[in-house]
Every structure is written in structure tokens, then in C-alpha cells.
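Encoded as C-alpha cells, the following chain is the form predicted on its own, with no partner shown.
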Amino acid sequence: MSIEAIAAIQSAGKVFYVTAGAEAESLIRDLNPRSESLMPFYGERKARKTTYNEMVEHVLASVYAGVNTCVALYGHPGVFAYPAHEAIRKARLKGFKAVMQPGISALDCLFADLGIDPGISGCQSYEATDFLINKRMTDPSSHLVLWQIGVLGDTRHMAGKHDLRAFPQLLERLGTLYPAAHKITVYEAGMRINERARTLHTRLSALLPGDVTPASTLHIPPLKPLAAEESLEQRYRFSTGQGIVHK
């Protein structure tokens, strides 16, 4: 947490969160002990945007009160998290000032475990479900991420595995933007104090529905990974016109 989400935290009359630990539960409640979880608000088999509905309208009803209230979600709150961008844009709506502070999300560690600058190749990033059933475009010369390839075509929360009819379709998908020998990477972040990420390097090919869990992304590299150095010289180069003859 960046010092300004501490300092929202300690400073809020009311504090929700959902987290992903019992370590991180257990931090919010030392910073301040008027915290509430949102994670009954999930049930088994129960959709997800149902929950998510339910968790904004209950923040905002501590908003309405005229209570300074705090959210605390685990990563990146703006990434994969409806239910903060719907409440903040609810009580703006209602004429409440309402901010969010940045985290980290699992693609800022999965950029720091396997070693990708995407400023280099580029990084093209879609949630798995989204990027098969809207056909979306991808470039094969840059890194692909698919999020939450776990939970593929299933909206419903789920303690377990979930129905991932769809996965051979997804890998069918891929098959015709990569060859079947591609190396691809199955990567979950740790989530606690010291706890290193789940990696499972591969090929296209050999992935298998059992491979992912809920908290899988999948990271697939560029066919043809540039020469970092050699490509940014050539560019500082052609800026700068010293790659330029003249007569």
C-alpha cells in the first residue's frame, strides 16, 4: 500500500475492504478497527455483478450518511473492480467527492517476475472471456495477456473450479495467432508477505483446462521478441537525425 492509501485507511469514520488474505485482513483492522468486510456479500453459484451491485450500494450507504468511508480492495482497485469504479462515479453523481489511490495490480508483478518491459514489445491486454467472444484483435509481434483464463465464460463466484467448457475454444482460438509449439506462461501472483509467484512455463499445446485456477493469467510472449537495445538505438537515431545523410 502506497502511504496515501495508509492514511485513507487510518483517517476513515467507516472502512470496507475485501481482501485476499487473512494477513492483509488483519493489517486493515490494526489501521483501523471500524472496518467492515464485504466478502459475505459473495455466494455459491451467485453472480457476480448481483455481488458487486450489493457491495456499491452498502458503501454508498455509509457515503450518504455524511461517514468519511474508505474501500480497500486487494491490488490494483481500478483493475477488474466494478465495484469501485461504480461507486465512485455514483457519489460524484450525488455531488460526494470521491478518489482512488493506485495499487499494484497482477500485471505490475507479472511484468517484475517474468521479466517483460512492455515499452520495449508492447502489451496488449484483454480479459480471457471478452477477448473470445468479441473476437478482439491482437498482434502477434507483441506480449498478449488474457486475464481471469480461470474462470472463462462463467460469471458465477465459485469456492471452486468453475465450467470451463469454453477453454478449448479459447485454445482455438490462439491456435490460429500462434503456432502450437509456443512457449506461453500460466502465472499467479503471490498474494502474501513473502510468498513467491506460481508460474507454469509451457506450450500452447500442452495447456490444459486443470493448468488454471481463478487466479490465473495466462502471459503469452511476442512471436518475434524485438532487439531491445539495437531498437531503441535505431530509433534515438532517426529522432535525433544522426541516422540521416546529408548531401
Ligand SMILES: C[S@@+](CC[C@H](N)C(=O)[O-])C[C@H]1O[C@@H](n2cnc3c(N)ncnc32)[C@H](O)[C@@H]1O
Given for the second form:
Amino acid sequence: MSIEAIAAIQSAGKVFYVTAGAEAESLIRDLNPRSESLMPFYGERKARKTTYNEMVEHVLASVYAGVNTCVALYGHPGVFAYPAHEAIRKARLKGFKAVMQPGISALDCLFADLGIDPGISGCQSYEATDFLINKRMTDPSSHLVLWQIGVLGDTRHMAGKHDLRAFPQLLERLGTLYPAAHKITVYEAGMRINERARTLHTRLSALLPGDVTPASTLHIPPLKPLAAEESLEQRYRFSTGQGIVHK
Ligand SMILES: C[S@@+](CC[C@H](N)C(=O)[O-])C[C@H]1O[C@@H](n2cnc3c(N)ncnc32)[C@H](O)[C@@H]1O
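What would the structure be for the form predicted together with the ligand, given that what you showed me was the form predicted on its own?
Entire complex below, previous chain first.
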């Protein structure tokens, strides 16, 4: 958490939270005892969208009652986190001041743990179901990150494994972009203090639904570097006196 995020939690009249583990939960409760978990809104096989809308209304009831309200969500509260954006949107619509403090997303952890600099080769990131059903355009010469691969095509909340019957379709789509032997990583950042990341390094053709959990993010490295267009590169060097292409 940033210093601003810690200060926001400490100074709030009420804190609502969704954490990814007991340590984070007790940290928030230590920072502010006026804290309440939003986890009870989840239900087995309950549509996540329903849960999220209930969370939003619950949080906003506190805001509308005039309480200085803070919502703490695991990772970055604005990354794959509909309730945060929706609560802010609705609060502002009614004239309340609402701000978002950034956090450390799973993607930030992935860059650190897998030693990837998105400034080299670029990095595309999609929600896995969205990537599949909307046939997102990708550039195989950049990194590809697929979020929520462990809940692919399943809009419900489940405590255990999800229905991953769409998994073969995702593999088929990826198979049109990468060779079967392309190396990929199923990544899970550590969620407790000093816990190491869980990484499964495998080949695209060997990836199985049983390899992923709802906390998994898939990383696919670049296939091949792009050849920089010489004329543009030279023009850029000419106009600025410096180069931009890593070779
Ligand atoms: C609803 S999104 C929440 C993301 C979160 N707000 C963030 O900033 O990381 C859940 C997805 O985030 C990713 N995720 C969550 N926890 C993770 C972890 N420990 N390691 C890797 N990816 C994780 C997975 O793709 C998972 O399906």
C-alpha cells in the first residue's frame, strides 16, 4: 500500500475490504478497527456481477449516510475491479467527492517476479474471456498477459474450481498465434508476507485446465522481435539525436 492508501484507511470513519488473505485482513483491521469485510456478499455459484452490485450499494449506503468511507480491495483497486469504479462513479453522480489510490496489481508483481520490463517488446493485457469471445487483436512480438484464466467463461463465484469447458477454445485460439512448443508461465504472486510466487513453466500444448486457479494469470512471452523500420528509425535519430530501438 502507498502511504496515501494507508492514511486513507486510518482516517476513514468506515472501511470496507476484500482481501486475498488473513494477513492483509488483520493489517487493515489493525489500521482501522471500524472495518468490515465485503466477502460475505460472495455466494457459491452466485453471479459475480450480482455480488459486485450488492457491494457497491452497501458501500454507498455508508457514503450517503455522511460517513467518510474507504474501500480497500486487494491488488490495485482499479484493475479488474468493477465495484471500485462503479462505487466512485455513483458517488460522484450524487455530488460526493471520491478518489482512488493506486495499489500493487498482480501485473506489477508479475513484472517483478518474472523479471519482465514491459518497456522492451511491449506488453498486451486482456481478461481471458474477453480475449477469447471478442477475438482481441494481438501482436505476438510483445508480451501477452491473460487475466482470470482460471475462471474462463464462468461468471459465477466458486470456492473451488470453475467450469473451464471453454479452455480448449482458448488453447485453440492461442494455437493460431503461437507454436505448440512456445514456453508460457502460469503465474500466482505470493499472497502472504515472504511467500514466494507459484510459477508453472510449461509449453502451450501442455497447458491443462487443472494447471490454473482463480488466482492464476497467464504470461506468454514474445514470439519474435519485430524488425524496426530502418527509415523511421533513421528519421527519429536524425530529429532527436538519439535512438529508441533496443537491438
Ligand atoms: C478480479 S481480478 C483482481 C485483480 C486485482 N485487483 C489486482 O490488481 O491484481 C482477479 C484476477 O487477478 C489476477 N490475480 C489475482 N491474484 C493474483 C495472484 N496472487 N497472482 C497472479 N494473479 C493474480 C488473476 O488473473 C485473477 O483471476
